[in-house]
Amino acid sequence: MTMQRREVLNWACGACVGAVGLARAQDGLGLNDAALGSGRRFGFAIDPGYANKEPVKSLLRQHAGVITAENAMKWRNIENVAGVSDYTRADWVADTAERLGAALRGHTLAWHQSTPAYLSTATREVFAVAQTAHLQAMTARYRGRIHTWDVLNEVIDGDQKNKSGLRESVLSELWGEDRYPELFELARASDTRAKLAYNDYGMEQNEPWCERRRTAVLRMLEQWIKRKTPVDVMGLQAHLDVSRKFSATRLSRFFDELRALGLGIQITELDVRDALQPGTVSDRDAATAALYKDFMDTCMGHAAVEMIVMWNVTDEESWVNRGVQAPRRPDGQPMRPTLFDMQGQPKAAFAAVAGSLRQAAVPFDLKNTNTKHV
């Protein structure tokens, strides 16, 4: 990081975490308002367990133009017992998006990790009937309310020996890799207005394993498009890490490759991990903010990028600081992956993201993709 960048980010961090900075963040232009200036949206993944509590509730009112259900719309969370579905939490998220006037992303219709346990030993025929019924029930229930469905989630595994670059899972075994396009066809038949996305992780940074994943996903999407699969959007999760290399040039080229396929791009699960970043909290926050800025500037400089969605709102409820999923730092401190700290105060990352949104170099241009607004 250059000395100039560090000085700017240290200044931003001081401004944001102080009382004056907090007042500006609360009273000034919201993040979604800033995104709208370039024709984009900005939002957050939420869960009913915390989204109706302060400070998250106020932050959503100020900044959310998109809402994603973190877990509430996943199959296993709706149907734990065969034939018994509970949509209470999913409905709450959908209603919250409506109250906020925010677009709603449906996450996710098919994912190996959200398959109900009772289906893990099902025959292919039984699984196909159940998966189809679930997809059709979800798309019918929320028809007209969903901006984008994550139809299929995380089927790429560029490091496996499988030449296709696809993950071996309960979904590939019981539904079948060759039938993945049928999920999109079923979703389009049930909801003709919602955009349909393929969503995955590990393609945003400049590491060899990320390159293998980019290659695998492009190969898969090319095959789908040749088949005329109704896929509109590539969802990039963007769980970034300050310990990994980042190249704006390489990421922008990947965006170009996706756009050449006629796809729009949504950043669907953004956060930045600092598990291996040494130094004080201010040092860590400066490094995190620098990566946020580099990433966001790249996104705001490409016409195919439609929206940015954070994965969680504050560090308090971030998935990387929760339960058994939480990889601890060597010093035992929690990570600081979001734009707001444990108390909901904006950090240097907030200033970096807000500045990038306000100064977007290129507006979102729908005309040159095959997608359409809801």
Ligand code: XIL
Second form
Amino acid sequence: MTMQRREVLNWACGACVGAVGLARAQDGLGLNDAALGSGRRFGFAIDPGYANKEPVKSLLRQHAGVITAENAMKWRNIENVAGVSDYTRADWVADTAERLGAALRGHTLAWHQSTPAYLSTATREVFAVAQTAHLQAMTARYRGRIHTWDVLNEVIDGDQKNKSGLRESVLSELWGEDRYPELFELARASDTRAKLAYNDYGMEQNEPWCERRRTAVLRMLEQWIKRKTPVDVMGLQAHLDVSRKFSATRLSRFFDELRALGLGIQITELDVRDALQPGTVSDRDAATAALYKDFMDTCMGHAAVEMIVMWNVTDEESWVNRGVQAPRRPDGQPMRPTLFDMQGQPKAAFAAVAGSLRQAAVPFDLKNTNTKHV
Ligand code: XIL
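Pass me the form predicted together with the named molecule as well; I've looked at the form predicted alone already.
Once more the chain from above appears, this time first in line as the rest of the complex follows.
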């Protein structure tokens, strides 16, 4: 779609959604349009249930150039009962990405937390057959529609007593750590065009435990690449926290280390928690926006960073304010982790991210990475 036509559509859409649309119009380009300026994409994780309702629906139209299924493509959500697969919600997300003209990230083919409960007591043989079948079914079903697959999610544990740096889980026990590269080989054999990512959290900030996780992931990826594992991308979840230290220099060096292995980088689940941040809402929002700016400027200053995906669209449906994962703030208030408040209005973080995207210091450039796939 040409920029002009897109702007007309955005304008028309803004006119029907009132305040949200007005905020968008005043701010000029949408976030994905801003990202395209430096050859990158910007987007959001969504699930059916909230993605088709206002204000999320309009915000997606205005700002989304990438879509990830928050939960709908996870194994447990597809096949909760042995042999009974339901792709309705996953298909809906894929169709929504298509309607938006957005790239689709597949999330995630193997993850200890999304392994169906019925397999937790399976033998290694039964598990291997089931995991392989699931991976092949997903990659075949969405073949040609997936920009990047998160093949494997969260296997690092920098504090593991056995010093392997790898997490002990249902996946390490039943599939086997030594066989993680096979997941990538299976995915590549089934979908030759999608980029293949390893995705993990806790590697973006400047804390000793993040350092241990960075060391562990680099060691693992180096071994995989030595044995010619088809891994193209490191997905950094970037669930950030204002109460943790951040160093642009350190993060940038980590990006260099990943790139030196030939990997591209995608920011896959960005949000910022403020559970411990004191002060008024505007104090909290200012601190959050400052971390968003530092983080985004670092990303926009590195040629290997290809896309930024937010984990959820507004504070209302953010996972940190939903369910059991969310320890509430001491004052009982919800957190303000996303770019848009409970009503879908842009916050200080929105301006920070928009500014960073627009002023990207270094364009995305695949040179010197292993990735040939688009
Ligand atoms: C989370 C979802 O947001 C929640 O709704 C769900 O209950 C648990 O999973 N890392 C990941 C994501 O890779 O899949 C997780 O998503 C958040 C942490």
